[in-house]
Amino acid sequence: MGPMGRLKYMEKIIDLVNKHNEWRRSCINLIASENTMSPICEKLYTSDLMHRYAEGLPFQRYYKGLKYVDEIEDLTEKEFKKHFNINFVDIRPTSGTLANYAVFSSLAKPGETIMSLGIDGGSHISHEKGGAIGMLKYEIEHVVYNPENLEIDVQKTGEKILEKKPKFIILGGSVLLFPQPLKEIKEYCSEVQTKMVYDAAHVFGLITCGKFQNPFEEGADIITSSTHKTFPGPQGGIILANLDDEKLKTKIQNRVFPGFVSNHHLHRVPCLYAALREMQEFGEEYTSQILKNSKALALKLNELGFDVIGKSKGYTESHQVLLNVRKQGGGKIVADKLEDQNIILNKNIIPHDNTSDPDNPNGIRIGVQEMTRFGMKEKDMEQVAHFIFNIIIENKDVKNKVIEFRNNFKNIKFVF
């Protein structure tokens, strides 16, 4: 068989791809977890890095041939802790859940009890029993959190904290939509010596920017975040901290090599570099539009009768916009139908959520950071909230007016 033979059998996955990528640039993304790389990141991310592997830490490697890769490790990590003024980070996890699974399994063993936000108050699932906190085989015990006014509860939370003692306390979370009272809980943390862990996963690049809150200046121990949401890095994991105990810090690390990752997929190591570069660079301009842009999408969803989680509190102050769509069928029957329309977002379990159909439960999450990065504004939110009312309200087909106003928006913005 010669080559053009055997290029077929390379046609059919070629074209999927291709599909993929020519449906997804005709798509309004609202998923609140993703985000896409510049394209000098996605230069960097198409090297021979790709192909190599790096066990250990910079400068000492079971590996050869690697003299630029220990070089382009330690500039990235000096660059995020000298932004970040902390003494720790390590840049190895290839996820968020890795990361927490590091730092979670350094700081409590099997039957110790830790603390976490539970679903109501929005955590993610490595949080929980279904993922890295019941795999670790951890008792786990929740904050108290008011799915009313959407806050914890730090009196009683803290007299929980007294009472439980557990090893850590993991905050931050998946569902995000307003800062959390880290430095009223330290304190009773303090009192009992439970580390404070922070998932910023989600706000990480408006925590890089200062636009959301100062988890380390609060009182966390610990930020364990993924570097491709409010970050618009590769997709990856990170675990930042300033800590004076160098055998916790040998114990994270031990816990990510030789514990959970082996190669550390080296080319999404020049592209973290890059995206901090860029968010120290256009961060703030980009962050900034993202607060007005989630803010001003929850406004005009609202307006428009849709029922926005928050509203007495202003409805966000990060990317995301939460709503409550059990009158209009439940959280997969919205987002089918906005999939159908190009429109992209994700179904979601939200506070006090009583609904017997975890497949369908009654929200749904909307994340503003990539159509922010690719040049949408508050007007442009503003259309996005009347294309959904016309999807889910008026059962109207507008997806030719969607991929239309999406043509609009095809070069990402705030980059070098």
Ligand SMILES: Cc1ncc(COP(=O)(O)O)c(C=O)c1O
Second form
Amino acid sequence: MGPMGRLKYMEKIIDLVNKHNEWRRSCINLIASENTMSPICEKLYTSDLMHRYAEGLPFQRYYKGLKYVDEIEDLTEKEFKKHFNINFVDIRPTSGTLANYAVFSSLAKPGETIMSLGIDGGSHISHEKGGAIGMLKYEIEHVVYNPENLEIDVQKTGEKILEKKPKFIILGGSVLLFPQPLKEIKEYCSEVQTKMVYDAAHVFGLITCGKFQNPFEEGADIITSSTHKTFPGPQGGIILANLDDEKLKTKIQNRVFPGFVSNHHLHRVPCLYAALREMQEFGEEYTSQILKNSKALALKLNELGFDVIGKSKGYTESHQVLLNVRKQGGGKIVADKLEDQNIILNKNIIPHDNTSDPDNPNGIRIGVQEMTRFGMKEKDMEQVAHFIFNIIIENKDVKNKVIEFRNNFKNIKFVF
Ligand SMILES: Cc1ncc(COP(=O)(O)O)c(C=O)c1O
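Could you please show the structure of the form predicted together with the named molecule, as a counterpart to the form predicted on its own just displayed?
What follows is the whole complex; the chain from before opens it.
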């Protein structure tokens, strides 16, 4: 093939990326697990660090050429330790799932019993049989969750902990509308040396700014997280803890490398630092607005006749809103219809759903963190609810109006 032919390949791929960029910036993105990095973070992301290797910990590397990388990583780790007042952080997992793998496999051996929440209670697949927990071949006991009031049954769960003595319990999760009773569960854990791990992937940004329960203050031994949901950093994972047990710290570090990553994608690291600094500076205002927005959206959707889950508890205390859309055809149909009209969100399992059929759940999960970052406020959330009503209940074509509306929110706020 000649040079012109080869160029065609490039044109094709560049065109597809450009189309993606253009399309997603003309959509109202309500996916609860995403965000957009700030311009400074994006700039830091594309540097020579993208091309380099570093194995091990700062100043103790196998590779050469890392004198600045060591400083960058050291600075980032120190800032996280200071911010959360902790003595252990590992920023090397390249995803939240890998952070979970590293921590889980440090706390229990195959065949041992662990406890997790269950998908219908909002846990992540990595906490379940189909994901990390299953791959690590643990015996899984489930937390006793009441789908009626969306609450963990502390007493029944506690009794199970005392009886089964799991090596660890994993809380937090992917559908996390309200804080969980960590303190109460910790009392049972302490009796049988069960470690409490909190997966903060979704609410990490809120926790960073003191706007959700503080898992450390409430008894969590270890926090695992992604760094790109309500925390608007680069895609990746993180492990945070306050541990006296030096052996356990080393074990976790060794599971991360050489266990689950070799090169830990160095270009993420300065962005992680910058995102934390942004949250220290602007996060109070940003996360307060997230909470106001999710509430406003839930209230309006309820007023428009949608079945918003959690009504008796005030709908939400996080960035998420959960809808039961069974009457409107189920989560898949609703999410497809919205995508056609440039509103992007996910179908989701909701309490009472059949968890063995994750492709056809009755719910959709909405997250307001990204649109909040682009400057949407409560009134704008009401407009978003109206669009959802127009599309799902009235079957109207409002795509052009959605695009026009989204065009008012071009720039990312809460950044340097
Ligand atoms: C609670 C929870 N943990 C872990 C993950 C996985 O994170 P990652 O996609 O970074 O592997 C997710 C993903 O959405 C999540 O919701």
